[in-house]
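Below you'll find only one chain, the form predicted on its own, shown as structure tokens.
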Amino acid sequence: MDSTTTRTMPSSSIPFTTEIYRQSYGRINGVVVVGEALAEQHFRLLARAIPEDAGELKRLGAMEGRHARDFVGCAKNLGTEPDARFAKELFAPLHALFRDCDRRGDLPGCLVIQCLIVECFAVAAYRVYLPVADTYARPITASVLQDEVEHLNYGEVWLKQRFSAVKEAITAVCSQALPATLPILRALVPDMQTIGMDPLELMVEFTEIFEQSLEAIGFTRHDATRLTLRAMAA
């Protein structure tokens, strides 16, 4: 996966300083900041659950914490604040599903939610946002994008090594977690359009990256597509 692939779009005409832009950016930035903060929590829980990889997982979690702080800085640069309350409401179902998997000791479920679904969503979102980012946020977003690919790869490797044993668990959690992810995107459609992002492009990008991840861990292309479409239609 080439994390540097982006669409070339001029961002000079985007009205970064208008109130409507700042309001929309604050809601989107809130989702980004809360998503990164939850990712840090998730990786720390995974470190407890997978002690042999605890050091690596804590390192990945610390990276997510830095991402959250960096994106708060992006909001401040534009004179706005992340709308954390709005974001926490959107993430609540997906976070609750992760915590439920963690309580039940469902490691494949935890890894699918965080390392596949959340990270694929992040990679897709940052790729689509990068061409329209302001000059302060652009290098930060590019750097974070590289990190998110690394986090995605951890989950792919872990699940691939155990694919025959966890295939059914992966399918089961996808049927719950993907429908919990789509409302986040739908809620942000008007704000994405305001700041120059194409919601349809993001959805297509997410689907492609997620299906590629399923193939990387052992699903056939046909099964990966069928699993994704079925879950998203639920």
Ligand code: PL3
Contents of the next structure:
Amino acid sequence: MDSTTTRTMPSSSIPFTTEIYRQSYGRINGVVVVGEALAEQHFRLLARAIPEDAGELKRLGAMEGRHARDFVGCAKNLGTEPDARFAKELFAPLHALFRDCDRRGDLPGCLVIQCLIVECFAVAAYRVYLPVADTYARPITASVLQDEVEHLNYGEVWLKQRFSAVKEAITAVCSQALPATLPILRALVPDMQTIGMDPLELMVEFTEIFEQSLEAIGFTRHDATRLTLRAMAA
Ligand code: PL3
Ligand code: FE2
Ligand code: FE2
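So the form predicted on its own is up there; where is the form predicted together with this ligand?
Below: every chain and molecule of the assembly, starting with the one above.
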């Protein structure tokens, strides 16, 4: 199935009620719910690390908690539940990297992992999921998507304001954190195909949004592309 076919797959041809759909959805939904719950933790840690923005960061963390609950509801609506065990294993390396940066007081590292990498991943995933979502999940996903853009924006603004001081730290953390993100995507390829998402489209979308973010922060287009491609090829 090529990407055009997948992207335009009409909702009527998606097998929402089959057991195979439910199983794939449970694994993907697990990754989403665990990703949202970790995002909540990360924003709470960031609120401690950046006291001048604590109120704002706690608000963003609370949004993540709501996203997790809303997506659990999407699984329940389809008669399945999030597979959290599988998802926790997938997110463990990225979460460990965040905790390391937090412990070392590497704020740019924390912001790149949560606000740039995780949020770009979320924006790309929800954009690709939206056209193939069931009628219950679609409005929820559309509303969550708007919140994720706000989370991405918080990180962009913070990093842009300190660009020359944090440029090296951004490059360093990307080279570790981007390779830790790819196995999550790879593990979900067959399940994404089952629910009508095109994994290649997700990669393309992620790369585009991530490079745009790096440019918004202050990298040249050339450096943004190099940094992303080098880290993804690692
Ligand atoms: C940050 O706010 C949340 C981070 C969550 C990361 C989500 C990754 C999702 C992988 C692909 C599946 C998207 C489909 C959505 C289905 C409920
Ligand atoms: Fe979220
Ligand atoms: Fe978010």
